[in-house]
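Below, in structure tokens: the form predicted on its own, a single chain.
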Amino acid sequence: MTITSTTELSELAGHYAEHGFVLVKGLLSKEEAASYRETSHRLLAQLNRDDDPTWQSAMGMSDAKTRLQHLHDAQFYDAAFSRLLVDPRFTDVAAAVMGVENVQLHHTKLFVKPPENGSPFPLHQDYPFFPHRDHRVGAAIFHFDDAPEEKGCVRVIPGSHLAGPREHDPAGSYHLPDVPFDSAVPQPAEAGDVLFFTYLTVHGSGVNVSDEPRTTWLVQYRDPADPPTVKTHDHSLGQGMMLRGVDPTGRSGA
């Protein structure tokens, strides 16, 4: 899917401004999504990472122990991800929903929720992990396979971004203990769909109880003119890379 119409981009931006998120259907073709899925699983198998990023606060969301596979900075392991980072189908939407011309990389994470017990994420904002002055920071979740509700699809609380930053529990991986998980609306997606949301939008995801893995790639991006208030994620390779336009500050990854 190629979004070239300014009207289409304006409609996506309007939905994003009102609800804090927008699901773009078919941004990648089914064939592209399948190729990225294969590449993702091959990388994880080759690298043989055994660290599990499951949040401690997620342990009470399932009767059984859950698990999760992940990889930071996939674009440094396979050029296919580098090409996707600068694909105008992605960057034009990212710019439109933020209301800016320039889009800068913050970090990326590849996630695979294994079948039957793929770990959930409690409800949270991304804000406390890397706060910025003007909150022009967003995320895009690329779905490389279908993500129905039984696979633990992303859930969001529409309009929650309008209340601004919230107090999080630092002892529980910065989740929001006072927000009921059931209050978040499931966002089932198909392979090739991309979910865009602001880092102030309250979101999470459920347990994958299906018999298939759920494969996604998270790209966090920002307006380069919006400075961080706390320097975090310094370990993220490529932070500061321009995905669209220019960095008017010359600050790069700072």
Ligand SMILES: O=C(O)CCC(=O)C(=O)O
Given for the second form:
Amino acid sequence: MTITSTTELSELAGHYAEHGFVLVKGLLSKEEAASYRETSHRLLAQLNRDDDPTWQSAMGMSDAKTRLQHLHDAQFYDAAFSRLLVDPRFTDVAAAVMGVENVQLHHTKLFVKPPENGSPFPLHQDYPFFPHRDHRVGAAIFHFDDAPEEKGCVRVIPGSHLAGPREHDPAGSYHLPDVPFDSAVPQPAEAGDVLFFTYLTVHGSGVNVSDEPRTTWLVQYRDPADPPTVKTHDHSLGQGMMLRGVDPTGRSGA
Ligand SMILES: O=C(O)CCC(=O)C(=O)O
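Please give the corresponding structure for the form predicted together with this ligand, as opposed to the form predicted on its own shown earlier.
Full assembly next; the chain just shown is listed first.
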């Protein structure tokens, strides 16, 4: 599906403003998603890195040890990811939901949750990892294969962004130990769907207990006119790259 109509974009923006997230069905075709899936798995196999980013705070969420494969900055390994970053099907939605014209890259993370024991993510906001003054920061999770609940799909607490930043427990990665995991609503997705949410939306995901991997690409973006209040995460390659429009500050945030 190509989203071109202003009406469709404003409907997505309305849902996002009220609930803090919106799942865009079929933003990529099944063929494109399959190709990105193949590229993602090939890259991870070639690099064959032994670093598992499973959060320490995720360890109590499963009886058995879980595993996670990841790659930061996949767009620096394969141009297919660079093309996706500036694809108007993505950037037009990112701009519309933030209510701005300009969209700037913050960072990207490729995740594969392996079958049977793919690591969960405890509930959290992304805010404490890279706080910004006006909170015009969002995430888009591209699904390269189907992510039903048993694959550990992303969960969100609808409307949780409205209360603003929350105090996180910094132990074992910032998380919200007092918010029951079951209060987050699963967002099952199909290959090609993209889940957009604000960095204030409380979210997480369950264990992949299925017999297939879950393959996703998470892109964090922001309004270039919204400055970070703390300089963190600036090791990410390509941070500040314009994905849509211009940087009206003349790169003052760089
Ligand atoms: O991919 C997921 O299941 C969630 C990832 C996430 O919440 C994060 O990286 O902050």
